[in-house]
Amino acid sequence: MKVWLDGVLRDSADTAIPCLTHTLHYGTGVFEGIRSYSGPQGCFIFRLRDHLERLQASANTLRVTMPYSIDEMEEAVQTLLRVNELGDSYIRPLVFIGEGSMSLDVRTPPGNRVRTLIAAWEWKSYFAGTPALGLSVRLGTWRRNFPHSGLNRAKAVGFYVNSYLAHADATACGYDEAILVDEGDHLAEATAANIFLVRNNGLVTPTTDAALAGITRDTMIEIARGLGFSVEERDIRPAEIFRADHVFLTGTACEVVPVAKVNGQPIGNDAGAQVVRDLAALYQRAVRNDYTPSRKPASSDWCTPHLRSSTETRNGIVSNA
C-alpha cells in the first residue's frame, strides 16, 4: 500500500517515522476520517473539502501550521486513491509534529518540523459484526471533558485517549460501544460518533458544547430536515434515551448505525426503527451522489469526483484514458 508522506508517495512500510516524534509522546497531532464511495455515477469522495477545512481548523486550535494547502491536500487524496486503485475506501490524513524538542516548547528555533501523512484503505465497517437490530451500548460511566469549550471542535490525537478508555471499558463489560456524558451529566456522544434520538417524528441530538461537530452529523441533520423532520439540538438528560422511539449513531467510519440496547435494556419501537432505516438508506445514496436533500445549501459540494486518471479534470473530461 502506498501512503502520501510530506508530499512524496512511499510504501507504507518505508515511512520511517522516528521514535522521538513529538506527537508519539504527547499526542500533538490532528487527523480526519474521510470516505470515498463507488456508485452508479462513478466514484466520489464525500465532503472532502469540509473534512480538510476541519483538519486545518483543528491544526489552528493546536497552534500548528499545516505545511500544505487544502488544494494540495485534495490533490494528494486523489493521487493516493489512484495509485492504490481504491474505490470504496477510508482516508486518514494526519498532521503531526516531528522530531526536535522533546519538551512542550516546539517553537524555539530550530523548532520541530510539522509533517503530513495521508493513508487510505478499504474499511467496510467500523462496527464489524454488528447485530442486525443494532448496537448494545454502555451509558454514563465516562465523561467527555474539555478545559475550554472551543477545544471540542478539534479532532486532536491526544483527545481520543478518553474515548479509547471508554470503549475499552465498554467492550470489556460485553457492550459494543460507550456513550459519554458531559460535565452537566447530559448526553455528549459515543466514543467516535455522534448520537441522535428519534422522538415524536423528529430528531433530537446533543449540542456541540461537548460533542464534536461531526460532518456526518451535519449531513444527517440536512437529510432529516429535507424530509420534513424537525431537528432539535439541545441538552439531553440520559433518562430520555430510554423513552426514545429509537437511537442511532453517526460518523464517517461507522456511517449510520442503530442502537438496540442501552445498559442491557432494549429501546425503541418499530416506527422509530423504520425512521432510522430510511435515514440510513438516504445517507448511502447521498454519499454516492445519488441523493440531494432539498434543504442542502446550494454552495455545498458534498461529492467530489474521484479523478481516476491524472489527466482527468473536475468536469469529468478525460484526455488520456
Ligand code: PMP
The other form holds:
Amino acid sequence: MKVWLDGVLRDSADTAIPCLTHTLHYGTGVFEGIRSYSGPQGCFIFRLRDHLERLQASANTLRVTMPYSIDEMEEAVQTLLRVNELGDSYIRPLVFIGEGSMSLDVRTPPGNRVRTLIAAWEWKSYFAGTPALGLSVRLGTWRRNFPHSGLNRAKAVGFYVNSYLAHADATACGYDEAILVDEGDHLAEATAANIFLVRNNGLVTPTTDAALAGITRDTMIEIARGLGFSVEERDIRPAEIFRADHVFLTGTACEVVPVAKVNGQPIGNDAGAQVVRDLAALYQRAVRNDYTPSRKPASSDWCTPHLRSSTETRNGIVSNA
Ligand code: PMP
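What would the structure be for the form predicted in complex with the ligand, given that what you showed me was the form predicted alone?
Shown next: the complete complex, the earlier chain at its head.
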C-alpha cells in the first residue's frame, strides 16, 4: 500500500516516522476520515472539500499551519486512490507535528516541521459483526471531555483518548459502543459518531457544543429536512432515548447505524426502525451521487468525481519517491 507523506508517495512500510515526533508524545495532530464510493454513476469522494476544510479548521484550533493547500490535498487524495487502485475506500489525512522541540512550545527555534500524511484503505464496516437490528450501546458512564473548550470542534489526535477509553470500557462490558454525555448530563455523541433520536416522524440531535460537527450529521439533517421531517438540535436528557421511536448513529466510518439496545434495554419501535432504514438507504444513495436532498443548494457539490487516470491530474504536485 502506498501512502502520501509530505508530498511524496511511499510504501507504507517505508515511512519511518522518527520516534521524537511531537504528536506521538503529546497528541498534537489533527486528522480527518473521508470515504470514497463507487456506484452506477461512477466513483466519488464524499464531501471531500468539507472534510479538508474541517481539517484546516482543526489545524487552526491547534495553531498549526497546514503545509499544503486544500486544492493540493484534494489532488493528493485523488492520486493516492489512483495508485492504490481504490474505489470504495476510507481516507485518512493526518497533519502532525514532527521532530524539533520536545517542549510544548513548538515555536522554539529551529521549530518543529509540520508534516502531512494521507493513507487510504478498504474499510467496509466500522462495526463489523453488528446485528442488522442495530448496536448495543452503553450510555452514561463516560463524559465527553473538554466541553465548551472548543477542542471538541477540532478532530485532534489527543482528543481521541476520551473516545478510546469510553469505547474500551463499553466493549469490555460486552457492548458494541458507548454514548457519552456532556457536562450537564445531556447526550453528547458516541465515540466516533453523532447521535440522532427519531421522534414523531422528526429527528432530534444534540447541539455541537459537546459533539463534533459531523459531516454525516449535516448530511442527515439535509436529507431529513428535504423529506419534510422536523430536525431539532437541542439538549437531550438521556432518559429521552428510552422514549424515542428509534435511535441511530452517524459518522463517515460507520455511516448510518441503528441502535437496538441501550444499557441492555431494547429501544424503539417498528415505525421508527423503518424511518432509520429509509434514511440510511438515502444516505447510501447520496454518497454515490444518486440522490440530492431537495433543500440542498445546487451549488454545493457533495460528490467529487474520483479521477482514475493520471492524465486527469490537475496540478501535478505529487511526485513518486
Ligand atoms: N464525533 C466524533 C467524535 C467523531 O470522531 C466523528 C467521526 N469523524 C463523528 C462524530 C462523525 O463525524 P463525521 O460524520 O464528519 O465523520
